[in-house]
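Just one chain is shown here, as structure tokens, and it is the form predicted alone.
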Amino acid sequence: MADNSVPSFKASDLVIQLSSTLKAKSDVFTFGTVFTDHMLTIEWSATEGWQAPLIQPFGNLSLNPACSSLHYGIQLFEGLKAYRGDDNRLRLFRPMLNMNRMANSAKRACLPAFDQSELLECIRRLVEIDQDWVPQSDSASVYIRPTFISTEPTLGVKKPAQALLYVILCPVGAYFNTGGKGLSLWADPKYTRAWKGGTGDCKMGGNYGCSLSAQYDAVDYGCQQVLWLYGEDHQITEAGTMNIFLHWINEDGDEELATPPLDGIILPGVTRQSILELTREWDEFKVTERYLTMSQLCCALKQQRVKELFGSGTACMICPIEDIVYQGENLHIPCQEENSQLTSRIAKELTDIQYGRTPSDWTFLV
């Protein structure tokens, strides 16, 4: 429903100009570098108020050089999926949650309310435009990347007057290439991805690009992702650009299912969530929001008390995690095949409602 008490664009208003010319599909592509015919767009000023919202040829923006969001990082995106069920109808996977993380996104970095529910229907109508991009595959989907970026040219650092938001799709397929094997991660407490009174927990581009140093290290170490810490206690936080889940008997001798609490510094992921409403539906064993640390996770490993640890987003799903480096030390996490069935389950349950194959209230039909 429409909240009428935010001044905003309005579907109703959408203007689409089609493409005359369409691009050849292939199947194999690198993830996130082929685009559909399409792209919303939506202008925002703030003596005018936000413009109509625009559906027209993928292209290029055209960006004054002194724009803010290039100099100053005022900018953020979001990342959801449209998928196509076994009944060739598509879905989006609680967009919703997209929706209001974003509106909280926008409003830290100081860019303009809009009402989520409007925005919804405009990629819905983008979604259904380009619907002959959408895989008929349970590996492949299409992405759907909503950003929002402030364009006003000013070299002031102050709240911009001007603002675009627009939203592309691309079809991709699996985000890791780990030829079947868990991930392995390198765990150093020199970098930190977020901290206490920061964006950790937005989505905006500047805690993915300060993030490349220390991925580029952790190749070097030989791991394929970084393992984030924070504090002088090395609290386990994300994983690469993954929320992280422990699924383990805990020091009470309880199975527990564990990830790190939403205090700011963890980005609030919509499978994170779904994860944990899933698993406490089902009833099995503790699932707790809590902190973890390094020197917890070494003892369990030692003790042999660690059965998974995986991570979970929008672009993985769930990724298991089979090796992380710290200080100086390999430590071999027990895969899936060795000794739980945890992820395969989760990851079956989330793609079954996904691709309609379970019918549920988290899905959103195009």
The other form holds:
Protein chains: 2
Amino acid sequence: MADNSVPSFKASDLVIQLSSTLKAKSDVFTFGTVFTDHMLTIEWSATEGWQAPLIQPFGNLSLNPACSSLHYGIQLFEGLKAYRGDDNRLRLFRPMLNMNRMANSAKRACLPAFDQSELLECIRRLVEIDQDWVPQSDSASVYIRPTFISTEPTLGVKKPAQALLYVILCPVGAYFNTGGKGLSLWADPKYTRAWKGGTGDCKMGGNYGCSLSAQYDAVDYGCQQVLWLYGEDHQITEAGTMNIFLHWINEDGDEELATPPLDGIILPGVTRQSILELTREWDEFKVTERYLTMSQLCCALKQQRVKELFGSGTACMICPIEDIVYQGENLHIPCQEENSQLTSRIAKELTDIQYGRTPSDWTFLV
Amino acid sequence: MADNSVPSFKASDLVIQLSSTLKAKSDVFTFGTVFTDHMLTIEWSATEGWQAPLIQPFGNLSLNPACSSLHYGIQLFEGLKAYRGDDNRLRLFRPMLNMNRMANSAKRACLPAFDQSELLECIRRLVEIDQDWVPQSDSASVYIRPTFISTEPTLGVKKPAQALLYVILCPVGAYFNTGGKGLSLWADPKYTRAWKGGTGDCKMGGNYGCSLSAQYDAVDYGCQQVLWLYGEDHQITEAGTMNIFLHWINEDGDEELATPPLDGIILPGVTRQSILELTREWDEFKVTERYLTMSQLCCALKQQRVKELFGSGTACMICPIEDIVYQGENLHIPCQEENSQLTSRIAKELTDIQYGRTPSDWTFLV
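To test you: the structure above is the form predicted alone. What is the structure of the form predicted in complex with a further copy of the same chain?
Full assembly next; the chain just shown is listed first.
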């Protein structure tokens, strides 16, 4: 239902310019390297408001070299996927959660508001047009990247008076190539991903640019990703670009699935929220949003109370964590018996919803 | 002297494509809205290395919509100025400090290294070509904006394999339009500009995008800029996009000029460094890099120990601060007698160097 209180573009105004030539599709993709034939662009200016949305051939943007998305990081993005089900229908997974988060990021970045349902409908049309790109495979999908940048062509640090919202699509397989093993993480308080009063709870570009250097330090230490710590007590916050979950027997002897609370420094992940809702629905163990510190994790590992540690996110879905390098030590997260593996069970339930094998109101048909 | 240990572009390889038409020059400029006729662009790729630097007509950049400067804030910039002296010669002010800081930012952003002297020589040539844009005025100059962005056209969060370094120029007058009054600042711990383990000591885009929202809260509270606080004890860190200086009688009864130390969350400003060096040279009062908290400032204001508070930066040079809104109160910084005004004296000494009235090894002739 359209929210008429926000001045917005309308999907009914969509202008569609189809590409005269279509690209050849191949099967093997490194994440985010191949794009489909079309993209969605929607221009905004303070004087003219939102223009009609346009679906046009994928191609370069022409940007003023002074534009403040390139100087002051006035930019944000989203990530969601389109899945081809066994029934050959295309589905998105809880896309309004992405639209809501995008609106929150836009507010934080001083970019203009828009009607979230109208954007979703424009995205649906784009996916429909490039539907042949969505693979018939449980391990592949089309990744949808809504992006929102300032195109204000002046150097004063100020609220943009011009902006561009655009959406590009890329067929993707698995995000990490770990050869079936769990991830290894490097945990060092030297770098901080996000901080109270910052933008860690929004998908703004600056959160990622500042994390890159740590990522390469992690690789130098023989790890694949960073385990982001926070504060004097080395709180566990996120893993790489994922939320993090600990399945353990907690200090009180209770079986618990725990993830850090949304206190401003944690990205409110769609997969995170879905895992919380799914496992709370099961009602088989405690499911908690709580602070977790490295000393709590180390203690639990010594006492063999850790069952599983994993990351979650749209790009990777669920990713088990096998090792953490922390203060010169390698903390190994023990493998658990096959039948108790929580990650496999969650991954199956989510995949069954995404690919249409389990009916769910979390799916949105394209 | 060229540093041959770093693979770099060379100024001697410069290719120059002059614009066939020149823009009309006008006298009144809002900061960063009007650009000169030419720009410098230098492309880099992991496979080909640095390409020949190119001076070409100012114009739009053509960027892949997936490029990681637009998604992950992999971008940084610098700011320096070219001044036209009374002798009609053009001068830059300590430009190697900017080149060094740019190299540091590039390292933090995982962008490639370059020879700083070669970049300075390319910039010198660009300013020389657009020299007619540099106004003959003590209150105007040409602002030089070196910018360095990732042009990696893929969505994985990783070190860019393609990048673009470019420099644009704009004639500028005063940065703030305060009508001769001091700035008013809004101090609220709700927002944090930078944090330990982050990028506050680099000129990366993300530092600015995340500050914009606070800036508009400041305006809502009737202030012009944000006074950035840090930590439980509300340390004073920066003011808007400026470093901050307090001239006061300190707790020990000593006259002191104080500014926060470079502990990772403070931008190492060129004007900041120059003010420290200049006033240490005078040897008339203590000049200290130290922590300053809001409670120390409030106490000093009550006891009438505050002589002056001001911001410093390349865009504004020196900017007196007159009011701070903090915890619901308006803290007024008293005006001081004309003959003790430190800001005027520092501004005059720096301006005399920048415009060539005082010979100095801080100037670099174009």
